[in-house]
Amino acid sequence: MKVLFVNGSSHIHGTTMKALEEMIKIFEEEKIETEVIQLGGKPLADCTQCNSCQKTGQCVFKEDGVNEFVAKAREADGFVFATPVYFAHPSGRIFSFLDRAFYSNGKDEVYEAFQFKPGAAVAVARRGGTTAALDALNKYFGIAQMPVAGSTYWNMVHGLYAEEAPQDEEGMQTMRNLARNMVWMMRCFSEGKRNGVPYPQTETSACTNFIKRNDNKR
């Protein structure tokens, strides 16, 4: 089994990574493979809604790792999307990255690389804005039929600098429990698949628009 992490921080060894490292310890203890996709501080293009990916299956921007991430996602068993909090919000780079990853993988409202795989959002902040950031990231799971993993508190860690994060003892405990919950979920899903439990049927025929078309032109 394998868990893919997306670290939306520009600081490779910052507070966000400290939170993820606490989870990685548990996954390693449970013999679960992990890989961290570090977005870093380089420019990352936003989704332009050009719809090229709907024909090719790949994002038109090929230099910043989105297409490689989607390819890895098809083989992964779980996901953790982590972000520092900027202005009570996730980082812009993780939004751009995930928008393109999910949109380029979505066809007929089915997100093949992600559906029916557990996902967890993690937010790290000096003080406030974590719950708003978590709410924003959780929406990716909700649209892609991904079961959302929780913990014994909201998935957050506090600290301005990397060395401060471990001092948030409850936050670190939350990360460890989150990792254990994800291990349990992935193993349950694996056992269900092994024993022939089918995935839910997905309907995609309905697609409504809030703007009502008027065929009687005036």
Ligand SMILES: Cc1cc2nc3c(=O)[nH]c(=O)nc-3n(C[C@H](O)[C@H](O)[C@H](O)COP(=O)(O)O)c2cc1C
Given for the second form:
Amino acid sequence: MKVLFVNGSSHIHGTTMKALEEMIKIFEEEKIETEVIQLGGKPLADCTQCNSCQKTGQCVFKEDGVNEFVAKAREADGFVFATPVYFAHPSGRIFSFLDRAFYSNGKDEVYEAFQFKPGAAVAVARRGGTTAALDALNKYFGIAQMPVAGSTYWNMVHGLYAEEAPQDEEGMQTMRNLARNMVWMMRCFSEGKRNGVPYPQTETSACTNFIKRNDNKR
Ligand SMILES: Cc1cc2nc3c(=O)[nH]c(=O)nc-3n(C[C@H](O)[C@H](O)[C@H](O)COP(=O)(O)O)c2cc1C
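Could I have the structure of this protein in the form predicted in complex with the named molecule, to go alongside the form predicted alone above?
Next comes the full complex, and the chain you just saw is listed first.
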């Protein structure tokens, strides 16, 4: 079993990573494999909606690890998307990365690398904006049929710099409980699969947009 992390911080050893390390300790205790995709400080292209991925299944920007992440996602059993808070939202780089990963994997509204696998969002901040950042990251799980893992508080850790994160005792506890809950969910799903519990049949035939005239308008 494997959990794939995306660290949306430019700091490979920053506050966000301190929160993730607390989760990784639990996964290691439970013999669950982990891998952290570090977005780092390099420029990362946003999605341009060129739509070429809708034919090829691959993002046209091939240099920054999005396609490799989707390939790894196919083999993973759970996901943690983590971000520092920037002006009360997730970092621009995690948005760009996940938009392209999910858009290129989303054929006919089915995100087959991600669907039916648990996901958890983590937000790290000096002081405020964590719940807004969590809301934004949780949207990826909601559209991709991914059950969302919870903890004993919302998944946030406080600190301006990495060394402050361990002082957020409850934040660290929240990370440990989040990891334990993910382990439990992944094991339940794996047992269900082994025992022949069928996956839901997904309907995708209805796809509407909002440009139609309302004929009842006076
Ligand atoms: C551009 C920018 C905007 C920020 N906005 C917020 C904010 O809205 N709320 C907050 O509490 N901290 C904010 N911070 C502080 C970071 O969230 C905080 O330092 C965090 O620990 C950085 O995590 P990292 O070390 O993993 O990058 C901001 C930092 C930057 C660089």
